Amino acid sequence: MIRAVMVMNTQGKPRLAKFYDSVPVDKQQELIRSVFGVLCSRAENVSNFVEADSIFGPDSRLVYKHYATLYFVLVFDSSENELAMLDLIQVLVETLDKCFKNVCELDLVFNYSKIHTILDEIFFGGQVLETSSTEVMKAVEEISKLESASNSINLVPKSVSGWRGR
């Protein structure tokens, strides 16, 4: 099971954090700081896989990928394959790139709801739903169409609104 998805910048500021276990906010912040402490102390030439027992408890692993100024992190238990989790980070980044045309840190900050929609299409309750960035983009585009259609619904019939103008 996936326990958490995190994206943080190289200064340690979380840009996205989604926990699939029930974790209080203050504990989430402590965990994010601990993860950043581990990531920034690692050399560039070491593995992207980390045993996270000391941070998240027994049977916890962490995989990360560093892109430009962002760390993408997945925390999971031993039932998940480490290489598959690394591939899921790649799927997430590819999907974000397709959605935002070369994603950057500001895209994550200013498009919070769209980012969570993408996450919800890939993961649900700590389980992997979709591994194809193309399929995720189709679903996200469909959701965006539905949202824009619901925003454009006029609750007052045109005949009544035209009548008021007379």
Given for the second form:
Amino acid sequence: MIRAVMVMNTQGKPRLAKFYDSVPVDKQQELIRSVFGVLCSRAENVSNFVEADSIFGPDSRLVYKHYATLYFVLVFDSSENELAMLDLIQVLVETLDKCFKNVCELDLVFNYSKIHTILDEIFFGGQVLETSSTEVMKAVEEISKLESASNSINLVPKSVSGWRGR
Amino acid sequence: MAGGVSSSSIMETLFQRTLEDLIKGLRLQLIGESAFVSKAIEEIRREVKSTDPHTKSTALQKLSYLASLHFHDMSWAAFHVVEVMSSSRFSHKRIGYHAASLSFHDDTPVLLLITNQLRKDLASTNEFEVSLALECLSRISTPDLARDLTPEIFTLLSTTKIFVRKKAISVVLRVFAKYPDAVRLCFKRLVENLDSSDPQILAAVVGVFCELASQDPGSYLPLAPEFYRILVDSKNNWVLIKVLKIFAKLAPFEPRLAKRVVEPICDHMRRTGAKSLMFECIRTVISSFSEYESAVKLAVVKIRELLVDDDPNLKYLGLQALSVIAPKHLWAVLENKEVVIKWLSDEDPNIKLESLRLVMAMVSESNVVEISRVLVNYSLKSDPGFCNEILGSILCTCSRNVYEIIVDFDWYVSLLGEMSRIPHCQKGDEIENQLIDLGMRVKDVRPELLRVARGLLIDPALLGNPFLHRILAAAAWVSGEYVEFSRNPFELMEALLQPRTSLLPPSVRAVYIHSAFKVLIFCLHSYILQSESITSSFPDNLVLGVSELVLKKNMLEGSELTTCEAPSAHRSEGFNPRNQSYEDLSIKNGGDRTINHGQTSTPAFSENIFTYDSIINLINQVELALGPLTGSHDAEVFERTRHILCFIELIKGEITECLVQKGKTLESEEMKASKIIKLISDAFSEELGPVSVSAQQRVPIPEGLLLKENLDDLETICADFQVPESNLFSLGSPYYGEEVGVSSFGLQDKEESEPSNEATSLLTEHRKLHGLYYLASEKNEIVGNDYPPANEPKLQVNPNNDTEDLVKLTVQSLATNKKPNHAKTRPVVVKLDEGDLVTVTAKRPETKDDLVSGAVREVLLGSDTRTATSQSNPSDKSSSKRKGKEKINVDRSELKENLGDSEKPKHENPSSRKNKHRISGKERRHKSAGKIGEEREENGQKGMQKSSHRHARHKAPHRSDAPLNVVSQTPVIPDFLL
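Beyond the form predicted alone, can we have the form predicted together with its partner chain?
Below is the whole assembly, all chains and molecules, this chain first.
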């Protein structure tokens, strides 16, 4: 099972954090900090694994990938394959890239909602549900359509009409 | 009125900050982040109450953002979350659901309100709405929610919409965990999904079974044929990896499984281009099928490929795989020895660590010396972290099983000395333990041990390194305990009393002082022995020396004498029984020991170093060095200093006098002082041995002693009194020390708090004002103030003194288990009967998981675990409503069982049990006749035998059932396995 997905920049600012165990917010912050503490001390071109038992407790593994100004981090247990998890980070990044065209940190900063949509299509309650970025994109586009449809009908007109109606 | 409300809402809508505005504002950082966030939260609190759904949901979205990335608590908004969730607009609903899965937990009160909303959305025709509800359920479901929504999920498990079905499959995991009874309804449909041709569905369901099987693999054995089919047919690497994981878990429960699956696994290993799948195959083989030689050989070939790959990830995993395989197939490691050692100097810390582990796995009796040499050299070149990893693993490997692999202990002891001097060494605790342990266990190593200890003690530079203090404590202890092997005890004494010892923490210093005492006793005793045999007279300048001494002594101690006599007298009284036992023992041991003296020490002291001058000098030296310490604030240091000074006081007059008049009245006068010395010397020369870990347990608890009394209230009281107490101590003159000694636990605190007294009192005040608010951080603050962290353990325990006392007390409980002689002459290592072997009690996670697997077994096999599970249901949080339902379940199950047979068979009655299984199995087949054929039925039978055994395991070990197992199993061997 996957226990957490995190994206943080090279200054340690979290850009995306999702925990699949229920973790209180202050503990989340602490975990992200300790993960960053380990990551920022690691050189380039070394392996992408970090022994995470001291941070997340027994039977936990951590893989990460470093893209430009961002660290993508996955925390999981022995039910997952390490290399597959690295691939999954790749899938996530590819999907983001498809979604935002040359994704950069700013895209992640300003698209909170959309990123969670993507994430929720790939991961579901700690399970990997989708590994094809094409499939993920299909669903994400559908959802966006649905959202904007429900908004465009209602946003201004409804409140204005409601106001006039009175 | 109404107009007012709506106009305010439109104002809100028009001028509300969107999430994007919020993010932009945060990035501008005009007023600082925390100020901006609290302002935003204030705004949100207002907006979220708005009647306009758009305003409300935007506010909630902003709040979710702040909760998720700025870790702001949002539990207060739970009710608003429920409102937004129920919006009919998809975009709002999505915000609501996202907020719910972010912030709801089992104790959120409004959870009860969302059941109907979830039910409605689960039944929605819009698959994205269903998906939202499922996603939410996978995060926040509680036993109540899981129970109430099981029927909806059951329906969704066979929906034609793949997008929804895969999520429904996944959510089952959480539902089962929260509400095990759901297994009865949903499990069959879950299994049916294993036949799905859709890769997404298959991936989801295999993932679910992988998770389920990790909790109780045995229950899922009957599904092995399905998994086997997937293993052979599937082309999807994700699915294959999960299936391999399942088989790795099932394998230990069914030995015949291996034969069947090893070949397909090897096929995958050979053919696949995906490194992840290949590695999973390797891992499965080496962890679960390691007795299949050909498979293991193939795996090792593949590991080799990983090891020499350029990708550090593959290297790392290759090394990990090797360390998994090392215990069973060491040849695999040895084959790759060069590569492993090469990676020891890799730039990647992970790879270095793994190869270090592997190198340690290769260590044996014959190569330990060389490998340690190589590693110590590596450690000198490494960064502090890795250096200590190396030292730690050397220490750990060499001490394994009571120094099993060490033949040459002299070498090992000098290695320990060498390691202590490595600049980055932080393994003081471990080295300390081993130095003392070796001294106690291995008699033959003591001379070398003393040499090493001397080397450490006489080097004044080492005293400045706080990481070495523990080692120095051990060295001091060794020098006192085994002083008879010393060539020059005076030199030792000098080392123990050198001025720089003031750098040591009190607990270590106390050991130094006590060791000095032992050395002193040894010297005096040797001197007396010697002077008894030699009847030559002494120089004439004695009188001068004596008077000088007496004078100085009076100056130094004067009135203190009265105070120090009392405790020592008291102590000797209190320890009377022990003294007696010493004497008893000294009859046995003392004899040996004095002979020992004769043998080992005489050659060393052939020059006759115990002259009158040297003894007087020694006494002077001790008095001079320890005199100032009578003002010490530490109980241990103070007491021990007092003991030694009082002792000198006691004997000095006599010893000098009697020596002056030696020629004349030797017999009568000398006796008193030398008797004391002999007595103490006998006490000290009693051999100390290792103490069994369980020694404490063997001491019967005296009646009326309440060990488990809850002292929580005491803590609060102590906290209140902390400040005045420490004030008293810091002001106190040395004479208060006696009282301090009584309540010695307060002392370490005092030493710590003294420098920051003011700060402490402020903190305490503050704590009083704010209740328990600072309790969590208290520890850090205290530690941070005073000592470097390396010292911390020392402040809590006083190892040497404790060890000493304990050892003395339990020395009788030892037994020497002599190891069969090695080819090389290996010194005897004292081992204890027990306690040297750490007993591993692996506890399996039971309770809830068992409920799930119990239900699974029931569904798969129709077994009778039902009543057991529902009776032992631990989750009492559930409402009365739930209990009612359970009751119904129980009744139903009992009814069903009654069909099988009326008298409830006990575990001891296997034949009637088997009978019943057959019946209930048949019953099951009737129920689900179409789907499951004859073969499955047989599987069921077999698996059930298994499950029943597992059930009975609590009482009897598995093996005892084995014969019966074979008999009952032979007719029902499932053909898929053979």
